[in-house]
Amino acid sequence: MPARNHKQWTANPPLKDGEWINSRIYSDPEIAQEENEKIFKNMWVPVCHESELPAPYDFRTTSIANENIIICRGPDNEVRAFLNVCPHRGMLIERRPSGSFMEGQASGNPKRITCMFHAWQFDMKGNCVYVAREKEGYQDRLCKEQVGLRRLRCEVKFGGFVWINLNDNPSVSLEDWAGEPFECLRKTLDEEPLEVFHYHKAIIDTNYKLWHDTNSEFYHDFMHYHNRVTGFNDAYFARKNEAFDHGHVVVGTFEVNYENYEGFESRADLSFPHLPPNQWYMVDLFPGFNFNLRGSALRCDTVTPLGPDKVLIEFRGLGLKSDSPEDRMTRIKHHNSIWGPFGRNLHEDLIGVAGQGTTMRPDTEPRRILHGRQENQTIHDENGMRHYYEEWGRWMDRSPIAPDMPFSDRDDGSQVVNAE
């Protein structure tokens, strides 16, 4: 078959309705506008682990859809979040992105977030205590009680991690949200404390949903040199991928073989609570968040658009909190062997993303990306992405294979004839 022309090049596949989409959906900023609207501000959003606010007063800054936010413990013990924004004059309060309240501000006292502008403070719980020169400027026509942060909805599931909602009345709980796909784990988790032991960022230049795509399926393998040889056997191929309400996935496990691979070691002895030794599960959440407990660590992925093709990706190890200083450093040391900066995986999974984003900038011609591998919803098949493109074509309303067309007026993909 020779290589094809234009015509042939953009032609709809002979495959189904979801077993394909438009390229269009990873490169147009209109539509990366609207995810943050109609997704990313209607999610329960994981920003932290409460081991990185370990005190009272600790805090740390993200953001989610454009929205600046930080979290604090207050003196109860209890973690909070709040938009990081002064309501005077809506200037960004906090810039450190960790740090502790305890000690005073050059502009503010101990125990308090303030804003460094005009000096407006407030405490952990988010009402103002203090509101510089507040009558003379403002007599009885306004008071610091009435001007209190912004509170958003907050909570601490699934062992210990910090979950943020912007909206005020989410559609769905937390625990509807996310608790069936972390059941494999839940006993796991919540054995004992985690703590988190190492935490890199990455600014890919690459949509957000293609890196989600790379954790959803295992077909990439082929790339990973480690994978190959410490996990090609009949277990491996045998995994399943498990599809869940809310576009979510979960991996099923196997035992790695890591002693297979030349300078490694097996994982056995550090394995987590209530699991096997070298078990690999993976649950893998919509839009974007990935929980990846490889043996004898936890990986969490959390992934910030910032653009079409632009997207911030925040990695977190985690180990248990009662770890010996030995156990603890072989722990670090099987972590980074594979997921960190220059582990033997996580590197060349970005290089992958950012290969697809390097072909998919927001003025390339929109072509078709192919999600059509069916092997028995087993660690090869696709199924895990044709599953998150169904749920996200009923989020945005879009389909995911015609993206001017409503999802709800969607038909089978070989009679959309421009679905450019």
Given for the second form:
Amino acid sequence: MPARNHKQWTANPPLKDGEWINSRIYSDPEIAQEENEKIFKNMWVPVCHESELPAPYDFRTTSIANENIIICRGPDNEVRAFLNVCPHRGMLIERRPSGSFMEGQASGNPKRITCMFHAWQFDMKGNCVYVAREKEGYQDRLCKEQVGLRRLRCEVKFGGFVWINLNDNPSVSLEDWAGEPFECLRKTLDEEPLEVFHYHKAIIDTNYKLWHDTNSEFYHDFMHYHNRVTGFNDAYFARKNEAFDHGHVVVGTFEVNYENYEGFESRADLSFPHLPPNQWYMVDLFPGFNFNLRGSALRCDTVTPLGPDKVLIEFRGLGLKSDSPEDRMTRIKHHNSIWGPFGRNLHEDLIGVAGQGTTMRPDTEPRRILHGRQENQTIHDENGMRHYYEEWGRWMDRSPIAPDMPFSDRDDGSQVVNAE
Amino acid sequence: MIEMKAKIERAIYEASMALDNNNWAGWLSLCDEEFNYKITAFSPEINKDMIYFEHNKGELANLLDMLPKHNTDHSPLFRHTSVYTVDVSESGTEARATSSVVVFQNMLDGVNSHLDSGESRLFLVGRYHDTFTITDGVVKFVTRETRLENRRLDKGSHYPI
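Structure of the form predicted in complex with the partner chain, given the form predicted on its own:
And the full complex, kicking off with our chain again.
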């Protein structure tokens, strides 16, 4: 077909509903704000790994949907999470990314979470244990027992990741939400403790869903030289994209021939427990969390949306806590070769998603984004994204093809799009 | 000894210029056959020393030869290097040096070339920790550890730093 005029360019594609979406959902500031309220404030989010706070009184800080969070390990070894906000006057209590409360701070004692502003102190269960000049200021009108921290739903699960939900009453338990997609890796991830060995982050001018799309489809292997030379065999194409409830997708495994690529080596000797040699599983959890196990190393991506056209992506690499120094080095090298910030594939993936972000900035004309490849739910099929946007529509009650329409009316979506 | 220190400083600056020019063969020619290259950082987030990249000379040569087959952000990297210390062994056959390095990315094609090309952005901050062998007055890099202060690396890079 020759190049199209504006009417042709903005016309609906000859595909069924669900096989394309409106790019406005990647660029509309109102939709981005609404996603934080409707999705991220009600979602289980893997904020870190338990190995990042290995000892009692260790802590990590993070944020979900602009809410600041502190995670700490108590003397009872329990990992708990609280809003990182002082109940006095709203000060951010802990400013560091990680550390230990075993050390006293300028305003507070050891073993206490201390707000530096007015020296209010809290224990590892979030109880307020000290209000400076409590009686003098509040007499009997308010006491420390009434001003504990805001506790959050927090579980350590699926290989030791720390999951938090800002909603006290989530619509579904963590097990019911992600247990089935993790079933293929449950024995592997839970056989023995894992440990994080890699962390870096990227802030990319793109929508968070576009990063998850990239993690959910393998059609983009044309972008990766490494995949082309190692992966293009029958077993590679035969892998299935299996959809699970709640918008999740699991990409099935096959045996990767790493020896085919100069500079790479087999990972068979360092396979994770219960995993056949050189296998590759990928778990994509709605709305933007990816667990990618290539035989010897596990990668985990988490997204934090920063607006319609900006996302923080945190990248972690994990091995077995029991690794010898030599084995750990080998795992790190395997991880970095493809997934490191100076590795082969990650750079290409991020260029790709940044390019999409460039064409979908706020106020760009909405376009039709195609998710219509049908290949028997194998890896070049785009069923993973279709499944994802069904779930997105339910959470947002917006049609992905006509975002101003309720999701429940989606069957009429094409008519509304034509009328825009 | 002063003359040898000057030679080592010169090798560090020549390496920076070769890397700035994507002259990979020229860079590797400054390196011993046993050369080992690392990019490292400490993460306060996970409280661990990390290795972001590690290759020997042969692995580097293979990797750099394959660059044309990868999709790469072609924005040139430009290093501002300052040699801080040079220590030559008493035997005069080995040396080590520490340099500060700041890397700018001169935007070309990475995001939106219409808006961004021609702009220089701070890309990385760190130090080079180098060791050298000195044979018949010729200085060669034996190891380079590029120790970054950054953990936010955005799109990253296919290029050695």
